[in-house]
Structure formats: structure tokens, C-alpha cells
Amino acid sequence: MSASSTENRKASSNNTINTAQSNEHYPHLFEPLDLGFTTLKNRLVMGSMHTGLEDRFYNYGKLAAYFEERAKGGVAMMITGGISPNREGWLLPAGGTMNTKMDVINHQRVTRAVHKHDSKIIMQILHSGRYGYHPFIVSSSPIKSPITPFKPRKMTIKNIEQTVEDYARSAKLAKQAGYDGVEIMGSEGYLLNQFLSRHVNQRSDQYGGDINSRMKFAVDVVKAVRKAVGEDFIILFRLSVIDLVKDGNVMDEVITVAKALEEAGVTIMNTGIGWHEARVPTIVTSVPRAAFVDFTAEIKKHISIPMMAANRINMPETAEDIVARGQADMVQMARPFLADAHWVNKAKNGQADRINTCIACNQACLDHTFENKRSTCLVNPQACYETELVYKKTKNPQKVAVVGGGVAGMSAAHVAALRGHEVTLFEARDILGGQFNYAKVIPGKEEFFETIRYYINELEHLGVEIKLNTKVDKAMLEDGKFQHVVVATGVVPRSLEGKLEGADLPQVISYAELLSGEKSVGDTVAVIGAGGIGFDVSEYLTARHGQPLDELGPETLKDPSYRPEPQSVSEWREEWGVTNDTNYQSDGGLIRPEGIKPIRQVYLMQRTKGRLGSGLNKTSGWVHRAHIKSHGVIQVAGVQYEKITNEGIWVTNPQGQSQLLRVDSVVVCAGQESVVELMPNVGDAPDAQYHLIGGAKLAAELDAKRAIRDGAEVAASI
């Protein structure tokens, strides 16, 4: 490759900002990018995201109208999901491939769909290795993931260079298709990974031993992608800059790598953090803003193509901040664009307050991927449902009232009133958010004020007329002539008064109470009930970071714009076993994790004997359970409450005796009950149409994910 062909792939990463043309709000985000050979309109690109659309070749309609949405919403450049080169490299059996013609067909329906709208799409080519969920993986060496069910086997060189072939093989198509480029998946520990870091490469041959030979595969993958896609195509590698696992790579070597695939012919180098296997949380709602962006900048130090930032960032401030510092050409996010198919044009407009924000729940995202379910979004229920849940502009508008304010009832709302209803919104509290209050002053889930606060403002946007501190009656529905009444008055904690001798003592009290700040508790504390609310529970009462509600006091809390300062990226590191050095030596980037002192003890407590937190969700639930061991949190499980008593609570431990648990307090997170009473009786026959939904219709464990679709779905209904 001549030099002059390779400098016309390089962009200038120049942060100069055209003043003449330069977005008021964000001048580095929309300043456009040129390649060389074709310009990004802005610094904002869509990650890889596997929806499970890509498997099936009958929803490539479904997985076209979702990046339409994206495109129409202003992002400069998408990434599909992981699509295989071959068999070997399925993620799941018979999963998404570009090796044939037919392929090809299937994709252009998604190419020509973004390029109607000014964006460009790029496929990403994904071998999973040893990640794969079938017999046939292979892998540097016959080392099984601790993730996955099979052994992989380990890859001949022959097997090696036909892979090669594969990966060029599949680019090929890709630009066939109408692609504009294709991401090669070097990192999270897929199978590029697996040959450059010496946790699974063992190999003796020429592609194993240093860095340079462990690079090998990868660059040779990149050279022939090249090759076979000609200079005016763009490439972008995903690099793992930190791989948090043991022998992973230290930084002088992924610095080797990124300069050998820039030379190989990559145009845009791309952050990839930590494996999938990693004990280290990467994506998780308690990890905070932008916490890997250091090691993004040190990569850029070393490399003279763009570099983009990833991981954590959801929000314009912290996107406008890496590229206004340097740190990155470019931004990509992946879920915030689940969440809100149009963030970039609502940055551009100013409208920051009015993004619907990734909470990094991963509750119907990365969850329903390892469980084999199409993706959507807890806070998006219409992502990756474009053409099945569509919020259609009524011809006959009709009068709304929704009755309960919680996520369920804004949810209802807000798209009863966005499709033109006539809305009302009843909440018998004086705040907005319902259960969400709760969940947003957990240490580490301070993103969940941003949904409340994102519901706040588009209500008041659409005009829905919000009457707080107003208890409903039927009555009241009846002279309002209402033509629809959505019941989403939610749930309250279950008692355990007349259930438990003692439950009535002062120092019982809800997790309603206490996470609202109403009470507070002493400092040894029993939390009976080990679901999510549990856990939460417990890492509120130990955590070290954020401030004690009872120092705050319910008023502060029910200001719409309190946040509570999340815990620093220092602090989080240190906790975790992270490196705070950029130019880090250790492998792959840990080191020994610093102990938590907690501030008080606490004993968490299940009937059910077993594992606590076995029913936690998939991607989240291991951070919680590693939380609260680091926490000092002390587990008891198989227990029969006896009484509490002003010494503590008793209990009968799984071997039959009684024991007696001296603690100050006692907070209940046994469960929920629904709020029902303004549900019409059978026989009755009001005037309007009732539906119920959210915590009213099931309380079983919390769960916004249903309430947030219910409410979107009985209101596109109506």
C-alpha cells in the first residue's frame, strides 16, 4: 500500500471549529469529520448493538425500520450488529452472516433505508470464538469461556488463513450490499481478542508468543478487508484499550497493535473495554459517566487516524466535553440510541432536557440478548417494535385520565397526549416518578432522575394538565366525563404487621420510608427480603459514597432537579481493581481492589434457602451480588422469622434453632401489593373505558420494563 493512498484514508482530527457553520450548543460534536474520501456530518456514531433481528432474514423489515428512525433522527454514522463471516463465527446457531448473494439482498434493505437520510451504516463483521453458543467454535487455543457451554477448538493455520479469506470475503458483500464500511470486532473478548491477548492465546506458532506475533491474525484480517474493499471504504477496528481480565495485554502493547492496524489500512480506530467475562462491571448503570475515556485518550496519543470514545456516555455535556478535550474524534454510544432514536437532533436543537436518557439498566437490552429475546428499551418500548407499536396521530381525539403518576402512568400520558389526546395526569403524592423515587437515590443508579426528569418535560411539552396531590375517586372520574380512565396507581410495600410479632415497633420500617427519607435507621440493620429492592436496600445502607437521605431530608428529594453526586471514577476504580494509570503495565489493567470499609452492618435475609439474588437480572444482578460481599453485607438464607423485638429480630436458622440477631433496625422489602379500588366492579357499567396497568395490574417484583410498555401500548391503543 503506497503512502500516499494510506494518507488519503487519515482524517484530520483537527478540532478547529468552522465558527461560521458551528452549533451553539455543541460546536466539537456537529463540527463534520472528513475522511478523506467522504466526510461524517458529525462526530456522533450508533455502536454495535445485537437486536436479534440480524438472525433471521424475514426481520430484516423490522431491523431496516429501526436504523431508519436512528438516521431520521440525525446520527452521523450507525454500526449493525455482530454479523458472522462463517459458520464457525455464528454468536448463535444459523445466526446473521454476509457470505452469500442472498445476504446481500437481505442487507440492502437496511442500507437503502439510513441512506435516504444522510447517514451512513456499517456493518460490523463479529467471530465469536470461543463466545459462541454452538459445537463448532473455534478459538486461538482449546480453552472454554467460563461464560459459555462448549469447548472451542483450536484454530489450524489453514483454518486461520481461510478465515482471512472469510473476513474479506464478507466485506466484499458488505459494500455490495451499500454498506460504507465494516467494523472488524477486535475486542470483548471475541475471537480477534482471543489471538492478541495472552489469556487465551497459547499458541507456540507464528501466531503466538509476543504481541507482535499474537497480532498477527488481526492486522492480516485487516490487510485483506482492505484489499478487497479498495481505499474509498471506510474500515474501523474495535480495539480493547484495557481487557480487565488476567494476562491480558498492558498498554505499551495495545498501543503496538493500534499503530500496526492503522498501517494495515484501518481509517477509524474504535474503544473496546474489557471481555465479557471480565469481573469488572463496563456498562452497568453504577459505572460512571465516560469512566474509560483516559485510556481511549491514550490510544490517540500513539495513532494519527481518528479515534473514537466509548462506554457510559449518554449525555451531550459529557460527548461535547472528550472531543472539546482531545480525547476522541469521535463519540459512539450505543443504548442511549435505544432510548431515543432521536437524541442527536435534540443536542443539536438545544433540547438536551427533552432526550429520553440510557439509564444502563440493561434490563431489556443486553439482557433479552443473552436470553435469545429481541432487544428493546425499558425506557423505549417502541425500540426494535418500530412497526408493530407505532404512535399514530389520533382523527378523533378522546378525553384521558391517567390515573397514578409512577412510570406506568407518565408512560401513559405521554403518548396518549403525543398521539393529540386530551390528557389529565392524577397522582395523589406531590411528586411525579412513583417507585423510580425510590430507585434513583441508590448509590450508583442516579441515572434514574433522568428519566423522571425526562418525563417531567415532555408532559409539560404536550400540555397534559398534572394534578398532584390529588386522590382520586370515582366520583371525581364520573363529573370529569372522562372517555378512557388508565389505572396506574401502582403499588404500595407489603406489611408484615399481623404477620410477624413486633412488625409494629417503631424501629420497623419500609424501604418506602426509609428511601424517601421519612425515617432513618440505627447502624446494624436487618433487611428482610433478599429480591432486587433488597439488594438495593443493602447497598444504600453501606455504600460510602452519596449522602444519607435523613441529612437531606424529603423535601430536597422531591425537587425534580436534585441529582446526587455519583461516585468519582477514582473512587469507582479503586473499588472495582481498576487502574487509575493510563499508561498502565499491569495485565490487562487490574490491580488489587481496595477494601470497603461499609458504614454500618447489615444482615440480609431470605426465607428461601440458596444463593441470594439468584433471580437478579443476567447482566447486572453479578454486580450486585459482588457489591454487597464487598459491602460486608452478611447473606442469611433458609431463615423462618420468629418476632422482633426492641433487642432485634429472631429467627430460626436453617438448622432448626433459634437465634436472636441483635440489630437497631428492621427495614421490610417482603414484596408488594397493588392499588386496585378504582377498578370498577363486575356488573358495573361506567361511562368510560378503564384499563389498568404497571404495578396495579401485577406487583410482582418492581418491574419498569412492563409498566414503562404498558402504559406506551393501552395508550397507542386508545
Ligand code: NAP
Second form
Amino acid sequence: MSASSTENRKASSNNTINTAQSNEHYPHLFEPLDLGFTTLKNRLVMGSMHTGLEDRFYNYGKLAAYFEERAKGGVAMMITGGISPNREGWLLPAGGTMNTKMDVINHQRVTRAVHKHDSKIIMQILHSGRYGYHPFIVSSSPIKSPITPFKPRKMTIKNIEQTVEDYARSAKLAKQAGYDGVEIMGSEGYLLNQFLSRHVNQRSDQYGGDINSRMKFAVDVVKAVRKAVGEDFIILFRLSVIDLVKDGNVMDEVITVAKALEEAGVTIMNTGIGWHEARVPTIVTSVPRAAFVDFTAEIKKHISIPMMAANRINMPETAEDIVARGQADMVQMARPFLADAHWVNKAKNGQADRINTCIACNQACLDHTFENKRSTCLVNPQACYETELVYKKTKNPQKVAVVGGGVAGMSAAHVAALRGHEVTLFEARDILGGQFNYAKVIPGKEEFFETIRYYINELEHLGVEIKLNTKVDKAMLEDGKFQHVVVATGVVPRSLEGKLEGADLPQVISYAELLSGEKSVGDTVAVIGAGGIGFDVSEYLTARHGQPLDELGPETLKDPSYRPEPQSVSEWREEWGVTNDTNYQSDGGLIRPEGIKPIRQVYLMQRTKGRLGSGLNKTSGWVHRAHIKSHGVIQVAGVQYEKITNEGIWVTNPQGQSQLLRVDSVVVCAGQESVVELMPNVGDAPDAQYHLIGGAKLAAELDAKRAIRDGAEVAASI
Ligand code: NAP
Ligand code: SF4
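Would you generate the structure of this protein in the form predicted together with the named molecule, following the form predicted on its own above?
Shown next: the complete complex, the earlier chain at its head.
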């Protein structure tokens, strides 16, 4: 490779800004980045995210619409979900590939849609290695992963050489399909990472042993791809900057790999954090914002190509800070662009308070991927449904009443107003947000404040009339001459009074009373009900950070501008056994987690036998289970509640023995009941058309994802 072509790729990545043209809100984020042969218009990149649409050719129209919407939203560059270079590399059987002329034609729909809006699109080449969910999987060594049922076959040298060619062929075809570049996935525990680290690589040939041999495969891939695509094509490499697994690489090894990849022809180095099998959370909501950026910054010191930061970055001030401080040249976000396709333009125009923030819940994106369903977004049900859930301007504006200011009601009011209807939103309490107000105060769930903030700002902007402290009755709705009434009256916590002796004692409180700061508990607490809220309450009661809610008081918690202090990055790392040393020499950056002394004794109980939390979400449930375990919560399954007395709670244990758990307080988290009294009775003939949504429609599966979608779908149909 010529010296001048290497120089060509070395971008002006010194983070200085051209003040004459700089953006007044986020000057560093909106400084163009010159890559030598092309320029990125800003420093914001949509990271790769498997949506499920890329796996079937008949979904490429939907995939094109999904990317086009985000291109319109101002992002400089986007990276597709993983496309396999060959059959062995499929993530799922018959997953997306780039192998044939037909693939090129399908992908052209995507690239053409994006290029209409001055944005760039990169195809990610992902070989899943032993993470594939099919019997043809291969890896560096024949070691089964804990997250798939299949055992991989050890790749032969011929097999490796053929795979290098497959990468090069896919990249060449990607160029023909109109992509601006490719990203080679080398992190998160996928195939190239399985060679780079001793965690899986136990080979003794030229591809195993020390880091120089373990990185040979990845370096060969980059060289072959560069040769196939020429100099004027972007090659990103997603490098695992911290493996977070046993026998993972140390920082010196990661730096060695980064330098070699730069030399081999990479244009931009992207950040990967942790293997999918790591027992450290890397993207869930309780991971503090920008928790891993200093590892990216460490690599950046050693290479001269631009470096991209990633993981738990979701708002412009965090992204600007990273680039301004020189920790990275660019910022990649994936889920935040599902949550808000127009994130970049909003930031550019100083409207960060109107961004629909990704709350890192994983419920509609990653959880769907693992359930083999199309991804979407809990806070934005239009994501990946751009051609199906359309908010068309109405030609016939209607008078719409939405009763209930939880997320279902706010979603309905938002979409109805967006479409041009005249909307009044009634809320019985003095605060919008409904059940989200209980979630937002759980330590590690601070992001939930952002959703409430988003809706409040949008409703105000769209001129929705908001009537707080207004308990609506049927007569009011009739008098209001509404044409549509959306009943989003939600739920009330299930009370055990009358069902369990002693449930009316003063030390027995509901989760709502606890989490609104109205009531407090003692040093020993029994939690009745181990659903999502029982877990949340147990985490709140045992968390080391965060101010007690009864000390803050209900008024503070109602203030829409109030934000609790999240856990610090260093404390969070200590809890999870992640090094705070960016030049770590411990394998994979792991250290022994700090032992946690429980601040309160909590019993979390359910009547059902078996493991607690088995109904929690796939990609985040394990984090909640690990949290309560490390915080000393005693888990009790298969009990029958007998009575509550001033001594504590009497239960019959699974062996049939009566037992007293001595506790000061009991918090009831026994589910909810729907509030539906506003719905017309059989025989009523109201003038308005009534619609029932959210928890009011179905309390048994109270679920914010369904609530927000319900609201949007009903409002889209009016
Ligand atoms: P839930 O998941 O339905 O759990 C309620 C629990 O109460 C059940 O585990 C049930 O366990 C127990 N229960 C029900 N009736 C009872 C009774 N009469 N007496 C004693 N115990 C009773 O409801 P939730 O925890 O309130 O959560 C509501 C929704 O929010 C759920 O859809 C949940 O997924 C979601 N959420 C999720 C998360 C999360 O994933 N982290 C957090 C918060 C909320 P037994 O019948 O076994 O005793
Ligand atoms: Fe973010 Fe949750 Fe939406 Fe996924 S579903 S993009 S994590 S808000």
C-alpha cells in the first residue's frame, strides 16, 4: 500500500473546530470530518443494529424506509445490521447475506434511499462464529458458547483463508450496491473476536498463540477487503476495547491489534464493549451514560485514524463532551436513533429537550431480536414500521378527549395532535407520566424521566390542552361534545386489604406509596410479589446510591425538571467487577467485584414455585437478578401468606411449615387492576366513539411498550 494512500485515510481528527461555521449548540458534534477521500458532515453515526428486516429480501423496502427516515434526520453515517459473508457466518438460519448479484439489487434500495438525503451508509459484515444459531457454526476452537445450543467446528486453515476471501467478496459487492463503506465486526464476541482473544482461541497454528498470531485473521481480512475495494471506500473496524470475559485481552494487546489494523487499511476504528456472554451489563439502562468512553480514549492515543465512541450515549450533551474532550472523534449511537429518527437535526437546532430519548430498556429492540421478532422501540413504535404505522395529517380534524396522563394517554394525545386533531388530555393527579413516575425513581432507571420530559414538551408544543387535577366523569365527557374519547385511565395497585389478614396495618404500604415518597419503611422489609415492580422495589430498598424518596418528598419527585444523581461510573464498575484502570493488565478488564454490605434486609417473595424473575425481560432480567443477589435480598418462592402482624409476616413455607419473617414493613407489589369506569355500559349510546387502551384495557400484562403502541395506533386511526 502506498504511503500517500495511508495518509489519505488519516483524517483531520484533532477535535479543533472551525468557529466561523460552527454550530452554536454543539460545536464539536457538528464539525465535519475530512477522511481524505470523502467528508462526513458531522460526528454522529448510527451504529449497527439488527432489526430483523435485513434477513428477508421482501423486507428491503421497509428497511430502506427505516434508513431513509434517519438520513432525513441529519445523521452523517449509518451502519446496517450484520450481513454475513457466507453461510457459516449466519446469525440465524438464512440470515442476510451479500453474496450474489440479487443481494446487490436488494441492497441498492437501501443505499439509494439514504443517498437522497446527504447521508452515508456502511454495510456491516458480521460473521457470527460460535454465536450463530444454526448447526453450521465455526470458531477458532471447538468451544461451545453459553448463549447458543450448537457446538462450533474448529476452522481449518483453508477454511480461514476462504473466509478471508468471502469478506473481500462481500465488501466488493457492497461497493457495487452503492454502500459508502463496510464495517468489519471484530467485537462483542463474534468470529474475529473469537480469534483475537484467548477466551476461545486455543489454537497452536499461525492463528493462535500470542497476540501477533491471534490477530492474523482479522488483519488478513482488513488487508483483503482494502485490496478488493480500493482506497476511496470507508473501512470501519469494530474493535473490542475491553472484552469483559475470562482470558480476554489486556489493554496492551488491544493496542497492538488497533495499530496493526490501522496499518492494514482501516479508515475509522469503532468501539465494541464486552462479549455477548459477559456477565457485566454493557448497554442496559442501569449502566451509567458513557461508562466505557475512557477505554476508547486510551486506544485513540495510540492510533492516528479517527476513533468512534459507543455504548450508553444517548443525549447530545454527553456526545459533545466526548468529542470536545478529545476522547473520541465521533460518536456512535444505535438505539437512540430507533427512539428518535430526527435526533441529529433536533440537536443541531438546539431542541435537545424535544429528543425522544432511548431509555436503554431493550424491551422492543434487543429483546425482540432474541425472540426472532422484528425490532421496534418502546418509546417510538414507528421504528421499523415506517411504512405501516403512519401519522398522516388529517383532513377532518376531530375533537378528541384523552383521559389519563400515563404513557398510553400521552402517546395517544401526542399522535392525535400531531395529525391535526383538537386534543384535550385529562389527568386526575397533579402530574403526568402515570406508572413511569414509579419507574423513574428506581436507582439505575433515571432515564425514565426523559420519556416524561419528552411527552410534556411535545404536548405543549402541539398545543394539547392539559387538564391536571381533573377527575373526569361521564357527564363531563358528554358536555365536552368530544367526537372521540380515548380511555387511558390505567391501573391502580392491587390492594390485599380484605384478602390478607393484617394488610390494613400502617406498616403495610403499596409500591406506589413507597415510590412516590409518601411513605417510608424500616430496616427489614418484606416485599410481596416478585414481578418487575417487586424487583424494582427491592433494588431501590438495597441500592447504595440515590437519596431516600421519603427524604426528597413527593413535591420534588413531581417536578418535571428534577433529575436524581445517577450512580458514578467508578462505583458502578466496582460493583460489577470492571477495572477503573484504562491501561488494564487484568484479563478482559475484569477485577473482583466489590463485596456489598446490604443497607437493609429485604425478603422478596412470591407464591409461585421456582426461580424469581423468570418473567423479566430476556436481555435485562439477568441484570436485575444479579443485582438483588449481590445486594443480599433473600428470595423466597412457593410460599403462602398467612397474616401480617406487628411482629412481621407469617407464611407457610414450601415444606408446609408456618414461619414468621420478622420485618418492620411490608411493601405490596401484587400487580394491578384496571380502571375502566368511564367506558360506556351495554345499552349506553354516547355521542362520542370510545377507545380503550393501555393498562386500562389489560392490567394483567401492564406493559409500557404495549401502552405506547396502543396510544399511537388508536390515534393514527382517528
Ligand atoms: P406482575 O409482573 O404481574 O407481578 C405481580 C406479582 O404479584 C406476581 O409475581 C404475583 O406472584 C404476585 N401476586 C399477584 N396477585 C397476588 C395476590 N393476590 N397476592 C399476593 N401476590 C400476588 O406485576 P408488576 O410487578 O406489578 O409489574 C407490572 C408490569 O410492569 C409487568 O408487565 C412487568 O413486566 C412490568 N415491569 C417490568 C419491569 C422490569 O422488567 N424490570 C419493572 C417494572 C415493571 P405470585 O402469584 O407468584 O405470588
Ligand atoms: Fe431504546 Fe428501549 Fe427503544 Fe430499545 S426499545 S431503542 S432500548 S427505548
